[in-house]
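Here we start with a single chain on its own, the form predicted alone, put down as structure tokens.
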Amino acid sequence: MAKVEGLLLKAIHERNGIPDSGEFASSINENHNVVVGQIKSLQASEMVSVTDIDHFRWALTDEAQNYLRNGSPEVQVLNAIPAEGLPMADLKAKVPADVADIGFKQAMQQKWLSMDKSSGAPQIVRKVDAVEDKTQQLLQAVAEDKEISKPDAEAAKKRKLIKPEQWKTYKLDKGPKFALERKKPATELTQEMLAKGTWRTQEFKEYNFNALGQLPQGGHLHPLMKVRTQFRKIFTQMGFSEMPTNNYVESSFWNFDALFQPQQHPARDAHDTFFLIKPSITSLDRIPQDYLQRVRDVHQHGGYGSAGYGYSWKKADAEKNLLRTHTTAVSSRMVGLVCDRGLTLGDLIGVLHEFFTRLGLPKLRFKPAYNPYTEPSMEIFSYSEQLRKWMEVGNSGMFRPEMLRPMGLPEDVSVIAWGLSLERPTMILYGIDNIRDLFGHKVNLSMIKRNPICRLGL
């Protein structure tokens, strides 16, 4: 570092400034970021004055590097089509699948190709014999750092073939305290300075008598954590106890099948559910086999007033392990929540009104909804006075007989259940309109520090 600083000061003195720090870094074979660090330090000491120089250029994306070597997708596709034409199904056998999809679309837009359906099966035929690969030429120009037109750049950027690169270098001149060697200012007057008289020429670091001491750094509770604590307190005050929810890996049986959710339901698709590879299954042998048979029967043939789903239920699908998608899977094991004889939808609405009133959200609305394991089902909405709109805060319903009866519960026993959002009530209570302002990488941390512990009246 000291070597770089010395070379910088010497060059500024001898050349009466440095026109571009990037060129200087190259001349001394040093990383520009190292040079910038020394420049900032010298600037803070007023030894140099700094002027920003902005740089911009287009750079190729990884996808474009492939097209630079092999030609644009549209030209690769055109070259793959023989004079007599090619069945659409055979195109991906001649060019890579990703190139085929993009290239075919671009070639059709350029009107180089057309589709002939006169023989029955769609046939791709040429409309031109040869073309000039202007896309590849454009990428070559970018690779050689040549200037390209704005329309060409925008078109290539839209196709994600090029990307902008921006960086800064700096023009350096002598500052008011320029010297060929940095002298570290003294922070205190010593006895030796007084005895030798060196204090007369010694530079001292200025004292800032208005500076405050460093504020103590204390922890701050996030609004979500505060409202979650309120959830827990209110429910325990209402007589509920917590279920153990630390089994994050669950079998498909308890997560779906026991809840009368069919095995072909979209929620089991790989896009919505994360299945495990190791261990991939959980044996269902420990589950009472008569209960397992009743679950199988109600899925296949129905019962208890239901027609069922009419498919062949597979034990292998029920054994698949997954990351638990909801806490209702825990409820299906314990049948907790509120379970009693003669419960009605009015009891469910009453419990929810009691909870949200204690939370500070007394205005509620209920909307009919669909859940595979509850009927009737209701979405829960609460009104935000600050945002002046209704927001969904949860889902609820009464467990279906197809779920409860296979467990052996009597016909007059009902279970009311609900799943509540934590984020939406927090947004209403704190007047937050955008969930990105509540959590995520864009959250303003000062928001967390400003909000006091949430005290809500009962």
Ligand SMILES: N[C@@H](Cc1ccccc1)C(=O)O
The other form holds:
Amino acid sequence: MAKVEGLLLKAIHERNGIPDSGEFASSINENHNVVVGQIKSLQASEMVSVTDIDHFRWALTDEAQNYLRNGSPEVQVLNAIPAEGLPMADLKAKVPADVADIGFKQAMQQKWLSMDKSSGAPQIVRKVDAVEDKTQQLLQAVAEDKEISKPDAEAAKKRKLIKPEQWKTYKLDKGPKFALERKKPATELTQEMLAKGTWRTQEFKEYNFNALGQLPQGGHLHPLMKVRTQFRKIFTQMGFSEMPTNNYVESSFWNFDALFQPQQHPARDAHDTFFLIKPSITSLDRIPQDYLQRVRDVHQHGGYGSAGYGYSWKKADAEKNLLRTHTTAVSSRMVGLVCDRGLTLGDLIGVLHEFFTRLGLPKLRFKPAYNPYTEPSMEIFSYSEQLRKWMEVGNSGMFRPEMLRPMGLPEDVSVIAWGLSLERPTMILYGIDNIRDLFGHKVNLSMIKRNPICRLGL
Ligand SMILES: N[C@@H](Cc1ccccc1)C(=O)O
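What about the form predicted in complex with the named molecule, after the form predicted alone?
Following is the full complex, with the preceding chain placed first.
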């Protein structure tokens, strides 16, 4: 590069300018683009001034290169027809298929050929003996960079035989800061410059206030965090408020018993739930004792139209501490859900539809399911257009009277509730089909850096 720059400056100095950078590039046997790169850099430091020269020429297409060698298709077709004529069906055996199609059409237009259908099968017959290959001559003229007439150019362009080519070269003159060598401006003021006083005449590089800083490496949000924020925003806009979910240790009572989940339910086995060793229990003394009594009754022998489970309910089991297995343990304390007189399954479906539509996943399906604390219950499925499949994104239902009535809620009050996955909707929204690509030690960090804040086209 430095070599090209030196040659440019020398030539501009010796010949008092360069009339055309294109010719200069060929004279030093260098690619014009390389020369242009140097010119732009010299222009930026005002060492040369630059005037654009616009160029235009017609160039042959690949198809035309072939015709230039072998003759135009119309002439190739004409030459393939013997004096006695040729059955139409035999033409493609004599010339390549594409040449046959184009050439036949052109030769018919020129009235060099005609069709004879008198003997049944169509026969191509000649109307002229020999022709000049005007098309090939035109292509030859273009190849030799000769001037061609406007109508000829238009016709050849329409036949996709020639295409316009435009490019620029530059006329170069000395600029206001011309010198035979580029003085490298200093980027730093050194102790030496100060000591010797050379700072007075030294040229300094100017600050580039438009330079972009380096992209910071941190500060990228994981898609799950973004979608979680979206969940929170949508539910807040729909009028919900958040319940505190920072109590990860819960008593079995709120996690299971209050939800009418029997004490011998498999989910309560030690290998399905983490129970705490220390502190191993939470006293239930602070829970209203009449409520506790009603929960015991409904488990043991039912009530409110239920037959109950018919076993002997133990307070000691309900006191066992565990790592909360679902946030429904919190909802059952807070009633952080929708609770009203006369609610129906339609209300539940409506709320979920509204939520998922606002999230950008309007295609939902509901499938009957079972939870000990809800009846009816529905699994929620969302359709991923990108992955072309239905994915379960949540579980929902209407709380059972066996859960609500012991709490003292009137008979006509129903509660609709749901638990949603965060990972599955995120996978759908980001087109991720393997959860390990989203979560866990196999996650590719560049995925997190690249994922968009605004997802378009989903
Ligand atoms: N607790 C259920 C979700 C749910 C909440 C409320 C009603 C129905 C289902 C779960 O963890 O999957």
